[in-house]
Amino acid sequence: MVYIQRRERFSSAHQLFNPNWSIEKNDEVFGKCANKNFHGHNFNLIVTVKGSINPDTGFVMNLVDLKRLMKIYVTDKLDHRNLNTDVDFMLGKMASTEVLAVEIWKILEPKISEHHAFLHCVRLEETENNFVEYYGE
């Protein structure tokens, strides 16, 4: 089994805010992640996808189909949006990083299946410190 990887950049906003709770439970569990007037990132988003070699290639999968679907899919639906309001697999849902991620597997999991190679892990990195990791479980 080979490993590759590709790395594509976005910059988003979003709010932390369960609507279940009062502005003050959010301000003690979020911080000023609750803002109303939202915060952003420059994410980094690390797609690592694995599978055999074909011969006749000597890829695991084109990375440049890897950039497309990356791009298509996923970047250019998040770049410069609001997580809350702006992105559709978003609406609804805590505009969280670990939510985010899952999400995207679940957008690039059969689009890379389609290419013959199987989709190992979305890792999403929110600051230099804070990051996230979804093996599809």
The other form holds:
There are 6 protein chains.
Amino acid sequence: MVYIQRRERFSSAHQLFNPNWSIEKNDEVFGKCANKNFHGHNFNLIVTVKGSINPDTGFVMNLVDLKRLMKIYVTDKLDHRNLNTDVDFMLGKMASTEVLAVEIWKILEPKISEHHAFLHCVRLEETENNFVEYYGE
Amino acid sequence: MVYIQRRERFSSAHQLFNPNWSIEKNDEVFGKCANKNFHGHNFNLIVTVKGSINPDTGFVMNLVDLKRLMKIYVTDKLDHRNLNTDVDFMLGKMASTEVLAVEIWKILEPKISEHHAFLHCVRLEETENNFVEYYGE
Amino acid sequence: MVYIQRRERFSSAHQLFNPNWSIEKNDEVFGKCANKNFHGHNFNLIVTVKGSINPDTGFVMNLVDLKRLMKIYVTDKLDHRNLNTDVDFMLGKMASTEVLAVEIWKILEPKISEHHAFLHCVRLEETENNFVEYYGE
Amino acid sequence: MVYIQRRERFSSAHQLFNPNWSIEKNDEVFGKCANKNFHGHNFNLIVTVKGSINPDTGFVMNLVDLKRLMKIYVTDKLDHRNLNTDVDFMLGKMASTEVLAVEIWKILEPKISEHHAFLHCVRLEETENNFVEYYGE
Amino acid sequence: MVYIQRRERFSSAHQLFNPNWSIEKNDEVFGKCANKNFHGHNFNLIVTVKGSINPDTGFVMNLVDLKRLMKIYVTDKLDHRNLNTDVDFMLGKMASTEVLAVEIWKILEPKISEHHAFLHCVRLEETENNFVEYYGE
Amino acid sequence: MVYIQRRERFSSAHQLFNPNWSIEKNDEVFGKCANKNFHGHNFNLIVTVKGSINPDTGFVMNLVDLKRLMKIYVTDKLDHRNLNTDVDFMLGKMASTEVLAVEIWKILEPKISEHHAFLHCVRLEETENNFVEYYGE
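Now that we've seen the form predicted alone, could you pull up the form predicted in complex with a further copy of the same chain?
Everything in the complex follows now, all chains and molecules, and the chain you saw is the first one.
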């Protein structure tokens, strides 16, 4: 079992806001992240796929395919978008990095399985100091 | 003459949009950067100050003072804000990184001069691939 | 179960030295790290916390709280200090990065548990080439 | 059990090519990586070793020893070499990063065991976006 | 006058070799860089363009145009290629990073001038430790 | 005229302290940097050399020579040392990064001139946020 990783990048706006709470409660919990006009980040998305090495290619999975899946199903929908208002799979959900990582897992896991490999980890880097990882369970 | 540099960071939303143009023209020129619901970035701001070394301190300028000026007058106004709607010194201006660098220069130049040193360069890093520098002329 | 990570930084002096050994033996084992007048590093501390996502916040744990715990109990005691002489929880111990990681775990593990989350990993980066991780067992 | 990591670097040429396939099939699967005159990368090799802390040194394993093993047995054979033609332990194998990680594991695992520690992971970073990890099973 | 910078990447094989010298002389001067089967690097190319800000766009030059020029005329010809054998504008020249920077300048300078801006600097990063800059004179 | 740059690293302890001042005055001006037991950093030293390209080598100056000069005359004297007490060329001087940059210039400038090239800049990076540059005048 070998693990391969691919990094892709996207730049998005978002806001942390719970609509069931008052503005005061949102400000208290989320601080400056609750700014009503949004803020934004350059996100790194690092996807780890595991599998055995195909002896004909030396690959666990062709990175060209992994790049394409990440781009079509994830980063094209997130890049230069607003995570609160523009992304179908985030509508009605908290736009936190934790929730985003779980939703990306749900999208990529079945797509990668079609390539005789297994999604192992979805990692998001929101700033140079804040990171989230999800392993599917 | 010695040059010192300080990096600070801020995370902001913005949109590239010329209100004198049609939406089609904006989309044509700015592409995905014109998204009406904004996108965002982690920006690095690197300020270069030049001056002679004070023999009592070994400093061109105390970095504690430079950090404070950058924070109070610039990054506190930009961090977790929307460059198009929330920042007094950007209102009515194109929210491009080039324009932002020039406006930051105008703010910091007189403040730094009060510390017997000279602003030399304002550098902004918008992504890991796109950078702007302004030297005041 | 989702994993969140926070990076904080500190700059410290230290020396690798076993007082039960001769100076020659210390020099033989620790080389230039045994320099009696100390050397130093910029350390990165990356703490990983695991837990389930709180549906009201989208968070495993509020990063504001994690930052505060890391700062009050760890980095405020290490930053711009000497690991051999200035840090209460390192006195009488080898000032290696391995030992420091274990001691940071002991301090942070009970504090993080109070926030309905679990410390998963303490990672220290001493240079761009040397790293240590501790998972509590 | 504590984990220590050491990064070393090497710069190599390589080509992805399966000699049992036609040139057309190689181009189809490997794309520009099949270029017959080779291309190249700056690789990062990160080796993780696990073990208990020696109370006399504060070390899992002296990094001087780990550096030496990585250099003598691995990076001296790879750096400024061609992975397809110049490296004894890669001859006749696909010069993919996955295969290289497995071969480095086979070389280092017995050498590290002689130091009362255990090889845990071989990580290779081929570019800033593509990474491979192998854990020995 | 504002300066904008764009980074692009390419991965190439090369060899330092002077055909007018003996192999011994080449080995003496170029060391391991003279390996006859080539080695390789991930190069960063950072191009700096200077000009005044267009008030309609807030841009010195549209980065979409700068990216396209860098890609079509430079990195598409270098990426996954051999600098000694595959690149038309390097044939018969020493494949050093210095020479490559000068040749890239010659190619990009007239192309950028067509966009009412001026090429200011071509920077190449060959490893994390070795860099070259050329300012056209 | 082409510019080449070489980065080397060193890890040192230091303290900012003016012996002509009271402890209180030192604490007021230098804050935590005045800690009497020292603190430390991983420094990056980036030296820029300018010159014309030698047509026989494609080099401004052989990086092997530049590395050797930087190592023998500078980093071997600084690495794993205390800048206040262990470094001959810093004795009696303020151990600030500004002063260190100027002293490194004085050492390297005549050595590089012997290689038919010119020292252009000494850059020191003290942390990921604080940098100093000196151009010799």
